[in-house]
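To begin, one chain is listed below as structure tokens, in the form predicted on its own.
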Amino acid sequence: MRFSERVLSVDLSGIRKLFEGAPPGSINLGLGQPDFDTPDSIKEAAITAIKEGKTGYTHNAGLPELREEISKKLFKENSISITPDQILVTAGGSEALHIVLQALVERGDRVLHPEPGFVAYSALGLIAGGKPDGIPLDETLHINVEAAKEKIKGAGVIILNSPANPTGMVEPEETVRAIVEYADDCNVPVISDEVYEHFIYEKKHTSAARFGDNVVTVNAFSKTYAMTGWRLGYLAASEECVNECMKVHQYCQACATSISQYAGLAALRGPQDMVTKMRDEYKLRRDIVYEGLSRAGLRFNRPEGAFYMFIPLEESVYAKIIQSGVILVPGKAFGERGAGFARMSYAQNKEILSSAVQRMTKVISGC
């Protein structure tokens, strides 16, 4: 059987394979999986939808009432004026990223993305026929604006991610504005991945679409409402862009799961106190881990958002930490520029995190 070069050029994510060498009883801080449960009001809305027989196909673009609520949310929270017709509901943020890259990338186009950056950016760029091209970060792990500008001209697309996975950094308004406006001058579309927007500490979220029309906003319910397994996300863009993305979505997905869409509708219409509670808890967890690792002698920037810590670790130290029973993801999994780092998720409870820090401290102090 012959396979396409596009697919052959992509490896399966090696993150989960890395866990196999860890001893029994290891603490897994490798996956970005919130330990919170989906709020009951959202679950009940899904159960009601099932009981009422709302189990058929929906409109390809998603439930009209859900797109209306997303439109309201984008205006109220992000200062973005988007009509329901400019929104496409997808099977998670991952599908949104996939279909927009399929719609925008020509064969051989450079797909710019932060490096180190989320593993899907380069993989989906390759699958779309493009050439992933990493944008270097500065010493604080934020996007180097001048380095980004040098690469933007002639690129196919540029992907922004704030708050960022794996670094946990939040890009300031001036950086987002500068990149969007320069990309617009160069006629390069911007894809803004904002799935961690509600988990920001001390800083402020800035949506890229505030500064130009040549922006596709990608978001999801997964992290905000602890709905990772529900697979519900969306993209918001010009009607022209949404119509082209719809072609890919229609033939690969048809529509997002109807039950998940009704659950998402309840999430947006219902109380938002759970989101605030999760954010505050993540901040406490971040501080426990950061302060513990700082006392152990590690020096790095305190994460500003999401629930990841990108810590400097030599490979030999990283290997010993894995052997001690704490699972982290090596920085190289997020691009060559991630070498010498490791990503640690603090989406576990405080007791587990404290235990992990104790194990790591013993390794670090012995090296």
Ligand SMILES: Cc1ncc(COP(=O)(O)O)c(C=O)c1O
Given for the second form:
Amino acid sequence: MRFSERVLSVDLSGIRKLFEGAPPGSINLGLGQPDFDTPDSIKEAAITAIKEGKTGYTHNAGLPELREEISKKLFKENSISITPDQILVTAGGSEALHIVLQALVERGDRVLHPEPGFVAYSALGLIAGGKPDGIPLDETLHINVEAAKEKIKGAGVIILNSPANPTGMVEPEETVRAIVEYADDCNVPVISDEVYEHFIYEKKHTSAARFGDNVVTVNAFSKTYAMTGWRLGYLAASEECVNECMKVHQYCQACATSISQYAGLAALRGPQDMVTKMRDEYKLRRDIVYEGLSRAGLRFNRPEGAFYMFIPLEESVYAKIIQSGVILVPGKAFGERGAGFARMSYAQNKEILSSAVQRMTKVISGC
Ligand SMILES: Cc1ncc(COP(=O)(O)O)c(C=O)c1O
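Show the form predicted together with the ligand, please, the one above being the form predicted on its own.
Full complex below, order starting with the chain above.
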């Protein structure tokens, strides 16, 4: 069988390497998945939808009442005015990223993304026929605005992600505004991936779409409501952009799962205290892990959001940590500029995290 160059150019190896050399009984801190269960009220809404036979295709763009609710949420929480017609409900944030890159990227276009950055950005950029081009971060692991500006002119698209995977950093409002306004001047659309917006511990979230119309907001229910397996997300953009994205969505997905959409509706309409509880718990865990690793002698900035730490680790120490039974993702999986780091997820309970920190401390103090 002959495969397309676009797909052949995509690498899975960073993820495969994860388990190499890890002994049985290893603690897996490699996953980007909340350890919380989906709240019962959301599950009940899905069960009711099944029982009531709401199991057929929905409107391609998503249930009108769900898009209405998302539009209200974007106004209330993100200060963005978006009508329900400017929303496309997708199979997770992943599908939203895929279809918008398909709609915006011409063959050979540079797809700018933070590097180290979420693995899908460069892979989906390649699949869209573009050329991924990483924007370096500064020493605090935030976007280097000047470096971003140097690359924006002539690019096909720029992707922003705050709070960020894999760094756990939150971009300040000045950075988001500066990049959106400069990209607008250069006529380069911005894709703003905000899937971790609710997991911020000190700072405030800034939605890029507040600063320009040339912005596509990508979000999902996956992390906020611990619904990764339900595959529900959305994008919000100009109607013109939604119409183009719709062509890809309609032919590859038809619509997001009906049952998940009813669950998502209940998530948005119901009380939000479970989200606050998860956030408070992640913050506690972040502090336990950060303080433990600092005591072990690692020096790095305290992450500000999401549920990841991007810790400085030489490759030899990383290998020993894996052998000691703690699985982390090597920084290089997130781009060459991630070399010398490893990503650790703290979406695990405190006991598991404490034993991981103990194992890591033993390795680090022995090196
Ligand atoms: C930054 C970022 N964006 C998007 C996604 C995709 O989320 P979903 O599960 O909704 O497709 C992830 C998942 O890990 C992520 O980390």
